[in-house]
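What follows is one chain in structure tokens, specifically the form predicted alone.
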Amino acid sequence: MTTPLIGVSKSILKIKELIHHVANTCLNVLITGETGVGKEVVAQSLYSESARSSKNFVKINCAALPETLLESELYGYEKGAFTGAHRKRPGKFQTADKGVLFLDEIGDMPISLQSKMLHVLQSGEFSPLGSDTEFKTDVWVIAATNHNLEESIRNKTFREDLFYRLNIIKIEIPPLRERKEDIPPLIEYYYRTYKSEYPESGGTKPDAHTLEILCNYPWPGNVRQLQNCIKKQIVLRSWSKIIDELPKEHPMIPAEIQTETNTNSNQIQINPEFANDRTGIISQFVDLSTSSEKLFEDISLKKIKKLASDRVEKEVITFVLEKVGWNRSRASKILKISYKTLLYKMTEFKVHPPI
């Protein structure tokens, strides 16, 4: 089953449509951005919308063999070619025939192999290891990398005609920490794609503190990350153990954040009143009349830390809305979260304009 592109941001909704003109017309497509973005989904998109969809959808990761096996996957090789090749085997541009080749991390491809690829692309003609017959191929060729591959040429790691002939057309999937809207559909995908994985597992959608947090870590590992901690979750069904473990340094997170999320964050700050009774705290989340066995029953930390954490969002919402006069807009700005989010918090806190 191939996965659908999620997300609502403004450049997901530009790159489906960019998806949408492009599927038909095989040009090279050179897909850019961070690991774990989602590079391969998006090549799955352009050959599902394409008339070639019926045909094969062939992967071959650039990074993953060494040079002498890469040239041998991607062309074929006759029997005897090379120590080893006991019989004759097709390689992926035959394989791949009147479909599409994805070649993903092409950023790492040797420098030796470059011109040979660059040939099949301009003649659409290849030889197999150990053969002088040229066979014929019509692929529409789909490449991924995570580098820069500017730089590359730069460095001359990467040929300049190579980076041209495949980047016809160019697709960024910017990272996930610069769409946290695409947050909350991706975690609803994904739980009920992983939930129909793992049915005896106890795993629940994050609440709306839970969903904060969420949108607002900057994900170095992108959707991969996420996709992770979903399954996660799932199975060890515990949010807060999910969170606690996400690493807390990384080189895309800003520092304040990294000391913010280091130190104890999730602390409630209570109402100064209140500050010298003990009392006066726990009655406001706990029914102090009740016999000591069902007090007991009721005081659960995890629960009153939700209830005080909850009510305390609820006030900062409605007091920013009341004072930047019920702009939801606006008022996400200045509390930092997405505009989903505090549609969201406000219909749990039940939060609305005075009629």
Ligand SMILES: Nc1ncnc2c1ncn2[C@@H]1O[C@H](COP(=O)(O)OP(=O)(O)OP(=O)(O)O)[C@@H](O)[C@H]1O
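Rigid core (definition): largest C-alpha set, two forms, superposition within 1.5 Å. Positions refer to the first chain, counted from 1. What you see is a predicted model, and the numbers here were worked out from it, not measured in a lab. First, how it differs from the form predicted in complex with this ligand.
Comparing the forms between the two forms on their rigid core, the Cα displacement of residue 11 stays under 2 Å. Comparing the forms between the two forms, the C-alpha position of residue 55 differs by less than 2 angstroms, with the core used for superposition. Once both forms are fitted on their rigid core, the CA atom of residue 198 lies 2 Å or more apart between the two forms.
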Second form
Amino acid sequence: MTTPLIGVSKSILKIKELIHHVANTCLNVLITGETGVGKEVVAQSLYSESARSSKNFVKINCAALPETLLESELYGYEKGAFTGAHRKRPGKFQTADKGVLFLDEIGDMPISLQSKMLHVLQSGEFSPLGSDTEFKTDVWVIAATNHNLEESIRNKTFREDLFYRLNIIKIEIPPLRERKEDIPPLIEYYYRTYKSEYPESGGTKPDAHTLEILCNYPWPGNVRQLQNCIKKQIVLRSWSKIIDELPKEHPMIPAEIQTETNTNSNQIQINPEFANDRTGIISQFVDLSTSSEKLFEDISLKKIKKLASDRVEKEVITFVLEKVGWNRSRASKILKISYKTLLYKMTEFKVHPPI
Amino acid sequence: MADPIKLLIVDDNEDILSTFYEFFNSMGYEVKTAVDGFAALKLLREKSSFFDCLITDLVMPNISGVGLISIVKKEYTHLKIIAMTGYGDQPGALASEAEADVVLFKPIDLFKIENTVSELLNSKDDNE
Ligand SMILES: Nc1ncnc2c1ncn2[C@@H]1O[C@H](COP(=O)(O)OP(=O)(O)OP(=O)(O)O)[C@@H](O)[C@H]1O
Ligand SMILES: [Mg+2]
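Switch from the form predicted alone, shown above, to the form predicted in complex with this ligand and output its structure.
Okay, now the whole complex, with that chain kicking things off.
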């Protein structure tokens, strides 16, 4: 079953309308947005509104596979094409014929495979590994990424010509914190979904106060994170526990929310305009709510610099470690610091692998 | 006197859009404008037979100019298409591939575009 695209915000309504208008054009689509915003949901919606919905929807994750495997998955191979190719195997382009090929995480496709992809999109033909024959393909290509491809182009990790070829229709999904109106209907939808999956459970819908907190939380993991919370609530049966467990140490979250939700205070002052505002950033490192005398005493550029750079370093280190499956020596090479420094910093910032 | 020629001009840069609007209006054309390919497509879906010529930028959000051209070529075949781009060769090449009648590179002389429009529409009259 495909997930419906839930949402009432202007941006989601516009995306729905756009889907409706382009579902039968077969033009290449590029979907962008942070992790968990619903890129795959949008790809599925395009497919199910199109005349191709009776054919296959084939997904391939370009970030999950090593280069050579990704290539053979995409194009297939002939018997004997490489050691271990005992018999011929069709690729995703073939399986997706007349249907949709969803190139997920296209921004992570190794640059060496991008030129072949470009060629296939240009000519509509491909040849499996170890074969000289070119096969015609009729697939609708929908690609998604959470990278900023313009930046990747500048860093030479993504081909400009491939970008323009994919970017014929561009669907940008804003992060959930920029479309808070979608939060209540998403909660409603997933609450009902899980409730029907676990009818015996004691989960409840959030009350007005909880809903307000949920609507003002910045959801760094977007809809996926919200969805997980609702699922967890069905089991834990307590919204306050769920809210307590929301990661607060995220750089996008202002100090007010971080401390206030922690203390579970009843009067939560939520400032929705926190994202880029100056005091929002500063308040992460100094308490702005005190008298200006005390404040001026507390503000020290050196101190704030240390706090801010620690915060960012911690995030970057965790990010890289997660990407390389907590392989410390690889992470230290990527970060261009010594192995010892990395271990030291991990202890200092309390970065631990997940249990 | 004949009906004025009806143009649909698409660009995500409002300054360019209003300059074009003023210019073609003063030259006696009937002009509608759209800020991206999606807005343009909606205008076309409302009254496709209304327009004679599409002048479109290429790199735009939602539906790009290349996307718009491909759709117009399939669904509204009577329209003449002029593509304009300020982004180097690639979008321009894609626009030619999508069979725009003319591809121009920015900055573009307004009188030159006007010339191109009337040439395109005259050749259409000749063919009919
Ligand atoms: N608008 C929406 N309506 C209903 N469910 C949604 C919506 N957006 C996201 N979801 C749900 O949230 C989860 C994450 O969505 P999805 O997998 O599409 O995100 P994504 O953008 O592809 O993320 P990633 O970049 O991590 O791959 C899924 O379970 C999906 O069903
Ligand atoms: Mg995804």
